[in-house]
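Below, in structure tokens: the form predicted on its own, a single chain.
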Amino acid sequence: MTMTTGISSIGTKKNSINRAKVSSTRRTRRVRAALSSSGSKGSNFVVRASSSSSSPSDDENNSLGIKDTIIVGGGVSGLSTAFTMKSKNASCDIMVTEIRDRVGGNVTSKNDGQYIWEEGPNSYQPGDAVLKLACDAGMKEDIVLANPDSDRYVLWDGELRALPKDIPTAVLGDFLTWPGKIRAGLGAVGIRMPKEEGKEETVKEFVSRNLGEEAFQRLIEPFCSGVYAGDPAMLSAEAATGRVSVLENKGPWPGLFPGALKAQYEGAKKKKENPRDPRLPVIEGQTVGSFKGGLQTLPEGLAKQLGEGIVKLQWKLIKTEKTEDGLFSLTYETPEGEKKVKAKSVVFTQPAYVVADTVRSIAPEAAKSFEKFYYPPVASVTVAYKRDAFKLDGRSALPEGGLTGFGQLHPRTQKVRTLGTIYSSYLWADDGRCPKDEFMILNYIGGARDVEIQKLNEDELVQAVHADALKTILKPDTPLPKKVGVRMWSKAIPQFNLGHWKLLDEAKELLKKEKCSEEDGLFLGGNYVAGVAFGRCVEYGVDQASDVLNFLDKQRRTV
């Protein structure tokens, strides 16, 4: 969970309730219908119960020739790359393969006709990369933006406190004590201890050195739990907060504030030189975004535009080979039987632990490196209460019942097990995601510091988040809520811990030794490469399309 981007691209599921199964079936049918009506003609995108009576020849059945690119993984990373490649070069012969019976990867939006809820990422920062991709795919009218004036809350000393939105609220608000404010202010302008040369700092070390221990405990620690479900004493400042950590030495003198001013100046200059796409919606304040019907609307829309001839569902990759002439040969189990496809290039967007199995036959030493990336367990628990179940005297309370704001985060020091809670009914009030007399919240629980969460069943998970809600937002003696959707992800978010980039570089170097690097046509994508945020995965996927096309162009010119 996060108050800005949503828990990002989480991994293997453990369980889910029956309502989720019903909505999954409905969504799958809708995706297939949309893809079938997209106008593209191709090879059996719609999953069939049995093979066609008019079977092709053995050669045609078992081999699909040579593709320019095969993208393994139909999540937002892979689909963003595929859509952008086809937009830039319509003649490029590509294929996207997905092991599930739906696109979206771990973006999991559910709809049972009464509730619409998320079981993976819950929102995104509305950067131009995501917005432009949505507009290009014909989904401008599906973009949904939350109220930018909404507060984000952090629990401290038994009270929900609003996070500062700007300098005035940081100075005049009660989020930090006056000693904490003074320490953070002095550190921000550069009056702080310099970084130890050559040392890779943890997030805790970086923030405490620059802004002080209090700012870390109250502001950054809960965000580490919310965004990464991680431990800030282990997370790498460089890897996990790269765009922030670089600010320290970006300005005219060392410090986060002068670096931020320099970045703001450069950003304004860049916008002036490259005017913003007029199709994109105006973004006000620090809002978050979604799509009508949930985040999964984006990957479904991209797949529809690509068409059934490109996107293949229920294709399980069982073998990866390199041919003598430098091609990649991928063998799949499909609903129509075994298929073998060759390609000049491949893009692997699966989680790192899946990539390990994918490349083991062609780069066994690299596979060992991919196995080292850590994904802790996280559960998403969506519940609904009657609107009058919420306290009326809290910071986030509404007089008519329910809650106002983006949601709340809980530092580990506050002895609340739930990582954070999203106020879904308030964020997406205009999208009709819950009955009007109820209020739906999405809770995330677990993470790197609470791996025992895997031992709880669905009812126990609901009881756990309910107990925490009684401490923060519910009236005393409020009964258990309606269980809308529960999903346990046994391998959730990749941890960008100390040595993350070094480990990734190690894996790439070992791939290179086996002639399986980008220079040889093998590209890596996904959240352990791009970053855990939904928007970062899209942005990286869009950028990667140019890298793959450049490789193909170079290959053509050298043949």
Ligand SMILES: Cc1cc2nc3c(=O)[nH]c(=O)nc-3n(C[C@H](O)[C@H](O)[C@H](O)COP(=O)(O)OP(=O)(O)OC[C@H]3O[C@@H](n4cnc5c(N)ncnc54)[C@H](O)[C@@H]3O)c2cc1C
The other form holds:
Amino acid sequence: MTMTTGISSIGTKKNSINRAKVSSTRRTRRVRAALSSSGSKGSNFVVRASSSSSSPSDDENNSLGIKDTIIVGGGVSGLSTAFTMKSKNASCDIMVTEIRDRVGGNVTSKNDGQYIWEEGPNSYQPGDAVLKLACDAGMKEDIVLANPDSDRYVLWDGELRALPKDIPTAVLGDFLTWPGKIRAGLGAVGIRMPKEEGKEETVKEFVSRNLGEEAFQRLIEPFCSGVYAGDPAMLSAEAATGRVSVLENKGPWPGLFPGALKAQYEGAKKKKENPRDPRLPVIEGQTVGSFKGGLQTLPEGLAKQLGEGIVKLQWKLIKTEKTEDGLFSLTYETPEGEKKVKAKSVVFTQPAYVVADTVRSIAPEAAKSFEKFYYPPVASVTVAYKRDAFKLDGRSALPEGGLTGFGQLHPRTQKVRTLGTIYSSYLWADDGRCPKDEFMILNYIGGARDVEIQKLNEDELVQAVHADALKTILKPDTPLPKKVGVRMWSKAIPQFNLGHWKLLDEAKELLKKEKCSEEDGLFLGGNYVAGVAFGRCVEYGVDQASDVLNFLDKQRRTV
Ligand SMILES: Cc1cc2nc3c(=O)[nH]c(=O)nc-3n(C[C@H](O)[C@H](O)[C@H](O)COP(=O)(O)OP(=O)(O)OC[C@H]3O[C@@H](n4cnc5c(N)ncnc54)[C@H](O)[C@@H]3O)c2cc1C
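Switching forms now, from the form predicted on its own to the form predicted together with the ligand, please provide the structure.
Now the complete complex, all chains and molecules, led by this one.
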């Protein structure tokens, strides 16, 4: 039997205003009530049979017997896996353990009765995986989609310029200069230097080579800040933009454009062969999604469906062991005292630096690899202004004041510290998230190239984003805004930097040496494995459910 001592930190620093604390308590009560209202065993699934077995001696030791699967982490990754496992096989005996007093992980929607705001992710790309999961969980009516015509702006030379939505606007618009357009166009059709054999390129190298330096600076660099809060000179093209980087060699001849055409053709063919689930809402243009009341509605809904018999809040994993008969034995500190649970399989969806502690004594070398994944700090700062505070140059004005559009991104070269600003009041106008005479914006600040952000307190963060908003969207002399919610994430988003996949493979290989691979029942999930986007975490979590069920099935057949 090998052993490890578990974790005490969850890696995020709560730094919210009192209002947030009040709403968090309310939300916890709501989650608890929701969890407990879902049946005596807590589950809304029809349980045909239970495969768990607990011996009397286990019970004496305060053990909960043997589970089929324990999923550690109640973020979107873990809950997607858990919900899908139960949907596919109601009789599998699973448990989701979450260290916090609420589910959602990074997904943190706050509601103080006057404002609803996001402290973590603000929206998701409405891919079919998320929409289907929401429909399966009976939450179709909760899906909200932003106006698909919303513009995304990028700051360049003091002006906010709308990102081109299609090829004609890219060619005719002023987003790129004519030399920049010609370089990007020629590169896209394949007239560019080929990739150096065997080299892993950074996002900066990949885009500059394919589309030119100007397209990189104006188009892609701000997205690296916006999505990863990352450094494009460090992010790996293959790991961070996998679906785009493969396009270069996908088409009938090398180049992003022929690759994109082929991908489009394949996508259309696939759609014909597998017609879309008719329950899913139609997605128009380049919209983004949320849920009524905020993104956290989804994890809360999934947890409610699973019930309190399955989802355990405030369960802190303190020890992971492997038993001689190949089971995993997890020891937790819980509100009801210490508990030990055995399982045939485990899915770890905690952040990599937490997994490092989790596996340290069963696989000390693997723990060293997990420690190497980098999560820079990011602060989310939500503020509200009077609607007439905004200058509306270059945008269509709302009759009642405020801004139209998805939001704006700030390339690092433009000397604006805030990474990007989301126009929350416009995006979710129908969801009543802010008083009607105010306009709420969400700013993200910090990231891999501004780790000093951690030194600022809440008021300084508000002042910093306000100073930047004065440079771009506010009328001069606009007074400081109302502080709605501020949160410092000291370890925010895993960076898919050069060597990311190699590091993950290395960690998995070292786990395998200690009989802790997928073949032994240990599955790794979460955003540093799946990809950072909310939708990608859901997609991966759903797929992982099948892998775990297959493992259990195989095990059952070999016993
Ligand atoms: C500030 C910020 C803004 C973002 N913006 C966007 C966006 O707009 N759109 C988008 O698509 N994505 C965005 N993302 C990324 C996205 O939110 C995440 O990648 C995704 O939510 C991760 O989900 P997860 O379940 O993999 O991990 P997490 O949400 O980290 O969940 C892991 C869970 O494990 C729990 N845990 C940790 N330790 C233990 C333990 N010992 N025992 C039990 N449980 C434990 C944690 O409490 C947590 O609940 C953003 C992320 C951040 C931080």
